[in-house]
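Just one chain follows, in the form predicted on its own, and it is written as structure tokens.
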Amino acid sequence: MLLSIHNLTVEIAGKEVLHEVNLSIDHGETHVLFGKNGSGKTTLLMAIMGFSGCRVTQGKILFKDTDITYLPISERARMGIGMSFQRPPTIRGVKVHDLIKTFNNNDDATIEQIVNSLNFTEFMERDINLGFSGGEIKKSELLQLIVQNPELILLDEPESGVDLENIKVIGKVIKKLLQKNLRRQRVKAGLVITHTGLILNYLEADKGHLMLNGMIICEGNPREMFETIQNSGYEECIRCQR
């Protein structure tokens, strides 16, 4: 498996957040995971990524059976994890431009056109995420996966605050990201958070996770689960789960 995580407990300011969660996701794969706000979805991602106030009491977190359970977030970002925010800050001073081109290993010409695909070209002189709207702060989160081109992929809500035809273009790049444009050798691989299902119009995923209150209670088909979440709430997957 490229990520292993087997009994994975967190806190956060003292309070259990994560109880003994466990999920694999192997090459090539792309799991999607569902919950209600407040449920420790965010909270995976992060203690994935290695955020400091994720403070890992139980369990353990495997990338590319390397246990990286305890290495800081500059040691996960340089093995191949890369995660776009929801809500990423606002950096003032730093251009955009200026970011890509201290982890860029593509040529010029590249970096142009994955721009031009973003219809992102007018912000890369500006400072980042100031004064962009919720599609423009996707785009430069997306922007700079690419670039950083990460072999395990974390999406948290890429579809938040992005307007129909947004999403289409933030949808056909995740999905390139993502190598789902290619039949085989298919070696990347990514955990998305979903609220509204949007980008499931764009993105084939191979299996959902359900997590309430910290904990991964089942897992599926994404479009099955999807479509019960819509049509009976969580309180259905609760009744399922009993």
Given for the second form:
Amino acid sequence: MLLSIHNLTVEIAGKEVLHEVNLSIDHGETHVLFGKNGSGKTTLLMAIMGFSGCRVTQGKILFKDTDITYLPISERARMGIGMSFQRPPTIRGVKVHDLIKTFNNNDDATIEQIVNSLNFTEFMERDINLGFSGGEIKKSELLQLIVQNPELILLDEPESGVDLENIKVIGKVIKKLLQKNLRRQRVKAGLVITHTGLILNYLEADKGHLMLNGMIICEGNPREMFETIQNSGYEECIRCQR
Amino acid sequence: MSALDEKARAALNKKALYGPDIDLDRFSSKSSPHEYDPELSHFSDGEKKHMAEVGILASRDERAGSFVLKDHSPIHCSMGQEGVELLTMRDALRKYNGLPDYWWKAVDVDADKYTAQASAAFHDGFFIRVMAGTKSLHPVQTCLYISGEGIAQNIHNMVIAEEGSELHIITGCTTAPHLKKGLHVGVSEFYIKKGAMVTSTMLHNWGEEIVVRPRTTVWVEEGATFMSNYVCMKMAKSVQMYPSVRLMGKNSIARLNTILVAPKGADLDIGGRVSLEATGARAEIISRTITTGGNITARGLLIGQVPDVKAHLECSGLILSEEGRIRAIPEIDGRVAGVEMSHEAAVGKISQDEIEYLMSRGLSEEEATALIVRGFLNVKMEGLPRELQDKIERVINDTGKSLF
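And the form predicted together with the partner chain, for comparison with the form predicted on its own?
Below is the entire complex, every chain and molecule, led by the chain shown above.
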């Protein structure tokens, strides 16, 4: 297993937000996380990444068979976990270019190619996330992920705030990030939070999980799950559980 | 005794409005004279390094003029471009019959005991005059250097930018390596005439026990621009200054940028005051301050005297240690309808969200913090020569790194 989470319980500001969550993702798999706003999806991603606001009170997170439950964020990143944020902070005075320079292992030509493919050239010299539109934020996040080249990719609503034209661009980039062009040799895995079906077309996801009140209550075929949610709402999932 | 002398004498014990009061008798107004250095070749490698730290090259290349005042002696004064006149202040007073239209006109001699001392025990200073329409191709560099232990350096500088001229001045103030105690009093009067543009970049690199009291006033005429960049990122016991800019002509512009880092034991009380006195005048005051244990007071004042003026004031501070204090005091004084002035002030620590965001890209906590600090101090300074911009960026980089 690339990632396996066992009985993970997480508190934010003294309040238990995740309750005994179990989840496993193998190399090459893409999983989708469904759930209402406030159900704990982002908290799960942040707990995997290791944000200090998410305090683990029980359970553990294994990545490549190593217990990372209490490792610093940067070490998890270096081990191969990367995250695209829904609302990343603005960092004044630091240009996107400056940040990318600090963790880039690619040559300049490759970077330029990636930047061009995202149509992001003019944003390289702007302060990180300062005055970025929804679509620009997502592009900037994906650009950083491509350069970072993680094995496990955590995407928090990669399509929110993005117009239809750019959904295509973003969808294609995500597809590439997750090595959807490869079959047998595919190693990269993803865990993606989404509310719309738009990005599902690009994800070719293997498995869906439904989160409710900080618990994963259902797993299944992501397309079927999405259709049920779309047609009957989350209420149907709750009824189904009973 | 002249009226000026009388005024100065009467103010010799007048405390300044801000900053700790300094006992001037603790410093000596006398020093042994230094030999003139026509080729800037008399400096030791250590001295050269200190000067380079504040943007002063020990060569005259790529400079429209060079001036070095060591303790009380002007040891170098050379011009490098036609139309850019650079003299010692004493020579200029002789040449221009005492400069009656300028000498002590912008700065009040009895403002406080420091201005009074600068007059009563005047040593020397630099005088720059750029002729009408002349644009300086390279900056003029001026270095105010203290090498004698415990001395007071009383300086009076003047800059006159005639109509339509352009000038960039780099002023580097520093001390000899290992110097402990000293006092620098520097009066500067700037006269920027119609359509002229002056950029003044000042880098300070003082020592443990150095006290600094600059007193600057700038008069800006119609369509003229004054830009000031002040950088002080090293130890100084006490610096207090509150340069004042009067935008006296229509559509005149002032922009003041300040970057400060106060290590433990430093006390910096730095401000900027702009009075907008003619329609169309615009001003911007920006300060970025960091304390790693020292005290900072970041002041700013915008005075809107007439309608149709626009100004903005920004004081941001980061407290990066348990000790240390930053007081941001932005002030706006609108005296008529039709002014448009705003300010924002913020003092805090680096946000954990920002650090962790960068850590999620694989940066360590230290690297993330250093990058954020660098970004914070990275104020856009227009019109800097490349080499000076690089210099400042390097110092900012080192500051980011040295915090951990």
